[in-house]
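In the form predicted alone, a lone chain appears below as structure tokens.
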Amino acid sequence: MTVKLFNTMSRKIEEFKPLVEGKVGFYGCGPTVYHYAHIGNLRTMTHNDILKRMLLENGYEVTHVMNITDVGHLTSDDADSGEDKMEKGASRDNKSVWDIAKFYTDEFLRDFDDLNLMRPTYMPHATDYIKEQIELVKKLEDLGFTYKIEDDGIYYDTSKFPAYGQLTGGSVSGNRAGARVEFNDKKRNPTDFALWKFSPKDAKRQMEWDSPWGIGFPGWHAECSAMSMKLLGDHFDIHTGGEDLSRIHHTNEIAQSEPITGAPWVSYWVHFSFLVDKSGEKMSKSNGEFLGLDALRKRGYDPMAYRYLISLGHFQTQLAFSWEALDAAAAGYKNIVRRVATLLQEKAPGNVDEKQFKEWHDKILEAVSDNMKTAEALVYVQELLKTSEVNVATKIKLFEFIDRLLGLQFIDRAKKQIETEAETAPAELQALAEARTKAKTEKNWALADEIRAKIESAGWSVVDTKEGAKLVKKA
């Protein structure tokens, strides 16, 4: 299957051609573990997962690296100023930086697993690669790309790199002093960035290391270049991240990497659009509105409903989040699960028709391989459920493939539903269900709703079917 991806560098959809036939080197920017992951962060991680699954289903061997940032990410990404987010998080939670890093990494991985995201091949922590980051800065120093600002740090001179800003169209206007970047008159150029920050003289940081330039810590950008080169080599295929990373973080990664590795360092740059609220504003931790996956769990949503909502959109388009949108996605997801459960309970499923399997397999995979059109693939999923021309055994095998490709766990959830439906409700609840049916027959809707509420408060759901009301134990 031909794989096509929108490459931010060329600003067009390109046919994917790996550096090494049959293998893919894939680096995706991971979390800064100073707080819980926001559902916007998790949207990016989910798109990474879909991309990886699509490549695997196309027969590629994927080496996937996702960094864990546990040092050097300052509260002002653009100006190389402010507190280290990790130190700030430690102060907020009254814990050590190391405890903060472990706690929020574990919480992030819990969200990772609940969303059925495949674990990366490597998950390096920035603090485990200080030596490699120092070596990176030393190489740039030897090449003449750095300078020192007293009592501040070692900076990269962007004027020495003619291609600076190429990732965002060759323009660095968004980085002008007085715009996004806080002007520092000690910098040679407003776009210059810190490679190594010196520890303050009047305070000891919890995370600091000795270096050829003095005690300090690496700049945020250094870690991704150093770790990707160590784990994937000097050139690799795909680098991903949220769309906000393209203008500064990824631009700076390119600038500090290509003088060492030669161009191009990365073949395909893939960026994922924001999750926004109904007003169109980006949802994030920094703007004061924090919404993690746990907030969805506490409201009773299956994390797969959120993954399904993400899959209904496209990675290049902003996704508007609302509880109403999540309700609609949850209902659509449950409907598919219910129909898959019916397939699994079929007593005479027949034999797999390999010709039909290939036909449906190929058109679903082709949709996702064509710049990750997951919504189009889900249209085919609905068509597959409706058609009577494909037998049950073939549909079940196709859903096994669909779950591998989209990671939506339709079969897993369907099996759990069958298990819960097999439980027999207590006699008093069955009596209530009969009373509710009688109330509905008499069009006493208020009483019917009151009885339903009593049943649900006891941990059961009432499902109306053609055969009558069924009581299903809540998962």
Second form
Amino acid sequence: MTVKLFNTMSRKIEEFKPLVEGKVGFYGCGPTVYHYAHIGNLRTMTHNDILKRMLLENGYEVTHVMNITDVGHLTSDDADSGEDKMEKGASRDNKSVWDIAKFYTDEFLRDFDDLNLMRPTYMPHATDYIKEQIELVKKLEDLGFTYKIEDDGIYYDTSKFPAYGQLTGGSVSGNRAGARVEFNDKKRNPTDFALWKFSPKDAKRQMEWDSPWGIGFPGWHAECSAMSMKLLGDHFDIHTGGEDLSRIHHTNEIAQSEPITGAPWVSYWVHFSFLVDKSGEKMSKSNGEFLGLDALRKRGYDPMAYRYLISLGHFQTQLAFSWEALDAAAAGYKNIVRRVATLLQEKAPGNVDEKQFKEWHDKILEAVSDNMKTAEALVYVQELLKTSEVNVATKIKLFEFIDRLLGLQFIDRAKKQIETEAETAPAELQALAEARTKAKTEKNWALADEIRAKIESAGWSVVDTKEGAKLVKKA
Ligand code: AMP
Ligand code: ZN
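The structure above corresponds to the form predicted alone; please provide the structure of the form predicted together with ligand AMP.
Every chain and every other molecule in the complex is listed next, the one we just looked at coming first.
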């Protein structure tokens, strides 16, 4: 099936053609582990997962790399000045930088698994690739792209790279218009960036390494160039990240890499739009107020409801998060799960009709392959549930495929629902349910409601069915 992707570099939807037949090298920028990931970061990770699953379902062998940024990321927009985010996180949590890197990486991976994101083929930590980053800077130095700022670091001279800023269509000077880059007057050009930062003379950093230029640490962008080339080769197919990364981080990655590898370094650049709040404000880790997946779990939401909300939108459109939107998505998700549970309980599902399977499979896969139109695929999912022209066995086989493609775990949740429904309530709750039925026949609504509340607080729900009141364990 033809795969189409919007390529930030060409600003067009392009047909995907891999460098090596049947294989995809895919690098997605990962988290900076100085704090919990927020649901905005996780939206980006979910889009990576949708992209990867779509490629896999199209038969590609995907090598997926996601870095863990545990060093070299300062608080200014271009990450070259200000406080070190890791050191700041460490003093906030009263732990060492190494401890917080481990802690927040583990927390991130818990969220990753709960959202059913497929683990990457490689998850390199920036601190494990210091040697490769130093080698990258040395190569750029040999090619004449670097200069030193005393007591600061080794910088990249962007005026030496004529294609600088091409990714976002900006010129060298115009590229940063509007960016809040703290002006460093020792830089030759405002867009120049640090490749290697020196440790301050008067303070000991927790993370620092020796280098040909003195003790210090790599600039933020170096890790992604060095690690992607090491793990995917000098040229690879897809590089992704949130929309903020195109302007500085990816622009700088290209500037560091193409003098070494030749252009184009990467064939397709894919950027995912932000998760924002109701007022359009970007959710951000650095302002300290954000929602993690845990906040959703604590309010009783299944992480799959959030994944469903993401899938109802498109990656090139910002997603305005609200609890109302999540409620609506959770209700829609549960509705599908309930109907899949009914399919699974069907006594006479029939035999799979391969022709019909292929027809539905192809149109669903085509929607997602066409620049990741997941919302369109979900419309087909609803139609599939409704139609009486497809038998149950075929529908179930299609849902197995839909779960592989969209990662929404419909079948898993449907099975869990069947299990909890099959569980019988303790005798005292059954007695309460009978008392409630009696209260209802006596039109004593207040008492009936009071009893219902007691049952609910014990973790069960009363569902009135044609056969009478049924007790269902809350999922
Ligand atoms: P960070 O952990 O801040 O390095 O970010 C990890 C990934 O999340 C990057 O690809 C960012 O571009 C992306 N990201 C950051 N904020 C948001 C947001 N509000 N919505 C979606 N993606 C985001
Ligand atoms: Zn990166």
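This is a predicted model, so every value here is computed, not measured. Numbering follows the first chain given and starts at 1. Take the two forms, superpose them, and find the largest set of C-alpha atoms that agree within 1.5 Å; that set is the rigid core.
Visitor: I'd like to know, for the two rigid parts the chain moves as between the two forms, whether Ile13 shares its part with Ser96.
Guide: Same rigid part.
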